[in-house]
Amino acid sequence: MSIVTTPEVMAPDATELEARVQELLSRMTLGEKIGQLSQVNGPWAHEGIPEDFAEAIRRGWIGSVLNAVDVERVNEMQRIAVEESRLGIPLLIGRDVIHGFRTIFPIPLGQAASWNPELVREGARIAAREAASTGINWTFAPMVDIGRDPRWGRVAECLGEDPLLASRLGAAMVEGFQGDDLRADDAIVACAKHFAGYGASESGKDYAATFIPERELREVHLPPFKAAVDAGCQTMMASFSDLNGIPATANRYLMTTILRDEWGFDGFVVSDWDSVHQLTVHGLTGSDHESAYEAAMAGVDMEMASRCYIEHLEWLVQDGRVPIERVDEMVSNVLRVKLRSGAFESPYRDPALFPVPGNEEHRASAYESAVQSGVLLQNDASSGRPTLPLDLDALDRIAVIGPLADEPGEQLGTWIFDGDASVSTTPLTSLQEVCAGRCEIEVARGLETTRDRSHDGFPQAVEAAERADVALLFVGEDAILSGEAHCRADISLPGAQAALIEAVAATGTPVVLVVQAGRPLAMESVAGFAQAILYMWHPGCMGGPAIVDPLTGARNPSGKLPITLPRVTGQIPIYYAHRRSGRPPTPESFIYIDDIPPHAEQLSVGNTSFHLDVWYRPLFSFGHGMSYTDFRYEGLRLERDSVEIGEPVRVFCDLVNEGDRRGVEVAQLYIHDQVASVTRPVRELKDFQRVELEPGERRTLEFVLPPEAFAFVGRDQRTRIEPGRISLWVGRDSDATLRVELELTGETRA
């Protein structure tokens, strides 16, 4: 595969940069400095660049354009501003690059089921280098936000509940996304949101308010956006939604304090789309002349789609409100960036130079990604040998039966402008390719969506699986039901796709649930009706082979869930890493509904945290997934038992592949700090190793945990590691019960 890189050009250090920058400002008008802080979305109904949006470009007036695809008119939009401008600074051409461009990988939530650094950057290199051949140079992504809310639509875009997995993952993206040098040709400027605590947003509605104690900010959700500024992400993207009373967009303790006097960043902040002036929206500001104002002087460097600054920035400039200065600070940070990129020597671009998008090399890269995305929760063994996988040669017929067995479009998930349904495997192809003159396939979809509530289809269900060995039902939420704006309340399967099941089922054939969705969803009314279950999310364009390969054994899965799933919906929220509480239940304390005596007026024993009417842990939990082999952990030990405070800690622990094929296990380590100033969750995870191991293969596994790994945030907001008794445990799950202690000794250090 050719990369494309720009001319012989050596890129500027950073004294030579900020020269740059300041030659440029200081011959630039004040509209022209406005018009770098503003990002305007295409007149995409006409051919060709209408004259009046052309001579805006001109002028100087347009920084950014959004949602231009077309090569051709990027080229021209980019030809006008060199060349016709004057001061020639090239554009910067935005897109939602979220999980692929042409080539759709599985969703981000998906990818992070894989908790494989590599791979994530790969598919974001794919999907850098197919969306750069168009124009593109600059994406919204990744999304960094804590999932913990699977209510919440765009739960499909966060890789998870756990901020050291998106920690690690969405730096991942940011070099996948810009490559190991930013001004190469077929790389994107990388744009980390939403800026900050979006993902908390009360009960999983977008763009509801949010309120987060500072010490869970700074813990939880804080800590995935500076990975990915320490990975070197360009950009940033404030949230719509309001945190704890003030909008992200106007919130200076966030863009000034926190991004950028305490981390340091000197990339440039965007908007969301049209949140400027949401602000009056909000209740915050009454007009939009205030909104541009609020925004400014927070933090905000370029506003989209909206017009707040355009129209109002140049008065407020005028009037003394916001000073010149401020301005200056923030036309340099977008020139910084436009500058690192090497858009000014390589404004073109020939998609000739490039790879074709959706060729095979990247095609693989998807099936890899959605391979290892799939997570094996159950897999009956009870009629002695498991259900999965299946022995083909051993069948005669297998029902397929469900909506989702044999739908192109619905397997790429939400957010996925560029891609192409047309050139996606589904199931049932590639289900029919392996079976061919093996054994006979008998599909009957059942519902002619997920969201279906007919019972005509069936009897045609039924009969099928009557007829057949085993029964494949590919069942889940349809695309549109999550992304932005498409929160559910109820986050069981929709639909009569629940008795759907319970009609299979009741054949006794024996029943593989394949479940495509965009969140984890409440399946506890149909798991028992299943002897195997593979969660797939939205697989993207290669979901067919993904799926059948793990199915009838080509592939060991080795996913393992990076949020968890509920058993009903009404336990939302629920993660692993929970505080106890002064009263945590236990199977001992826990009294069903059904089991209260007539009249009770209290219960002595079940006086605990817990529903009456579901058991109190998840039905499946973070960081579970299952393989076809077995692997057994052991010998858990450490460098040593007592460590002075600001040393590494060493942990090691023995993995053995007990099983008769090879496998990957994804090996995990957390912690509890077990008395401490604040009260502490009950695990925190602090690293974690994908191990591919051979039949009978034994491996020592060695965990290296900095310093930092035992601080928290202390009653005076400050970060602190205390002396204390620390336990570890190391295993396949966040449920591990290999477990050792630790002494941290010496005096607490700030």
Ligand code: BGC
The other form holds:
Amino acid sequence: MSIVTTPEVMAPDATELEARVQELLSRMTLGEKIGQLSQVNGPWAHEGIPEDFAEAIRRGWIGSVLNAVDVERVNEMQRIAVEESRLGIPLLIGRDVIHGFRTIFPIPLGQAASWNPELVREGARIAAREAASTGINWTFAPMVDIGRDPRWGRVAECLGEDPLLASRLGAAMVEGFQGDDLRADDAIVACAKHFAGYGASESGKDYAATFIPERELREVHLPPFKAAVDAGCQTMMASFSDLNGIPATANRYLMTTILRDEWGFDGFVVSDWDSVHQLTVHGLTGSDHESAYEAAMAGVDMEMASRCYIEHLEWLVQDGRVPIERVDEMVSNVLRVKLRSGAFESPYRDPALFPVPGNEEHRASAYESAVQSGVLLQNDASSGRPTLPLDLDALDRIAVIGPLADEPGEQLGTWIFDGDASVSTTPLTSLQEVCAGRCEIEVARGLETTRDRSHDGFPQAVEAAERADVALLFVGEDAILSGEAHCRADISLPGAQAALIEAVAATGTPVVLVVQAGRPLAMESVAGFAQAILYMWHPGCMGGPAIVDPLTGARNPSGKLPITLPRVTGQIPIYYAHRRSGRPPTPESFIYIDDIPPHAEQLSVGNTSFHLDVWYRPLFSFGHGMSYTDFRYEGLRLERDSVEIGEPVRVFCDLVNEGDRRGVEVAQLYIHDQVASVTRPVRELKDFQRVELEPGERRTLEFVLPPEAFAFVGRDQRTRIEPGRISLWVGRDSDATLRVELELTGETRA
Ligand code: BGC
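Now that the form predicted alone has been shown, please provide the structure of the form predicted in complex with the named molecule.
So here's everything in the complex, that chain up top.
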């Protein structure tokens, strides 16, 4: 239980807050102002705080420190700032608290598979509480970049391919980090990153350039940032990437026109690590002096790590190139956030007043998050009974094969600075527990790591499979294969894992793949060898029970893909909300040279949009995810078939649990605007609901779509709603077939 406090003083209202900002500003020297705009790195090899560092804080030359996690040192830095500096302005202590602090939750992409904003909010709340106990008061999360290229290593950190899903979950993370009252000691300032378009890096290679047309920027990449701002997110991070020729860190259109003028954002923008300096490397500027100018004038308020502001801003002001009013604006933005954060009233943290990081309650939440992030991709029932869940009492022996069955560190995934692998529970440990006294387990790793190419361990794995009733193969990616600057050109299973799966499958023993990975993997070549596939992403410290409980049926899977799973890497980019093309393929438009789809060699009749060597559909669609029970959708209907533009649209659909166990279904609503002045995606997710039903239970779901659900960016790059026919589907995934037609009437609204 948390006993942390909120400062007694009432939160200042807007006028009071601005008055305090102005009052502070009026007493600051230019040097002190620039200090507030500088963030420096703080992990030191030695004890205590180096004297030159302490002196810099004392003189007001540092506004924020990142990567300081020792509470005594953090408190001491705050003490110097608050008690020994002239103006007593506290520091922001920043850290990448991405998917947990000590208690590691599933990677964000995994959490997104839960489609559960409440759970995601709770995960961020716990991470904030743990981080805050060490004095951290600012996290560089959530990352709300849209991920449509799974080669990109940071897809692990994103909330999927869809703007609506990422908006809802990103907003939930912001709410979780910042809590109900940002001034509470256990709340930390959130930072939506990377503004904007970072996820669109060419060929999925980190830091590469992005080319994003205005419409796509506004319809796909910006909505999650807007949602974060609307949720009260106090800071934004400028992206490293080059957007259409102007790096985001110098992009005034993004950071001033859109963020400030259109959205009314009044927090502050921090650069990414060294990204102000890197403007010279991009070739946008010829010197750090110019980089400081470009970034400051475009809208970067605080510089992370590099020293362009510290070393050049003063001159730029003296030369009259950067008006002092601009500097004052930048400083005001920072001070406003510091004042709102409660740091002035309550700069110190006492860990004894916080729940112990990594406690059982937090681990239970990480477990729940991991269970709900698991996606059951396939579950063969051709033998009369589904492969999963396993009936442990009916099995004599289970073969546990593969490099990820017992890897406490790998299951944590990327960005786990403060995690502790020694407290992870692995799938093998959990299996041993539940199988004790019921069935035997034989372990044969087969491969040392997911990247291992040697077949030396295969014979042992094959023999284990031969002796077993079922083979559980724990495959995927080591943690190091995703994350920042960890991109892959080929996203199939690395190393000899595909060959291992094939060898084990050749024994005839049923194969269950449990995949832990930082991205969607292209698994066409192996999916056919497996009777069941449970996709777990990197599930975090409670990966063991969170994997084993669904395997044994103690829990019923409910995760849904937040991102499309391609068949092969060459299909990328592949996402559900694509444009149709003038020559769309259909199953009927092919001549199959051998076999039947999806493995066919094929030719298209009449030339359609397809690859010669791969079926045009993904392996698993966005939104897909199975359950151990059966859900049926029926009775999709509209309150009115024809609705005036500007009115909400009410949609009803009945959902029935036809199976014999309780389960959770994520009911998804998609639309397609059939004819519009610009072409529209074939489907767009507009709403979803998580619904828990008892066996035999039927529930009528109601969706209310606001008028803006039908808005898009027109030829003039402005938002509009046009009259016309809209197809609307409700169902289990983005391939849902239950459809109704809606007529939007009235005049175009621009
Ligand atoms: C990443 C950011 C991160 C920052 C600080 C950069 O390399 O792009 O997402 O917040 O480092 O660690």
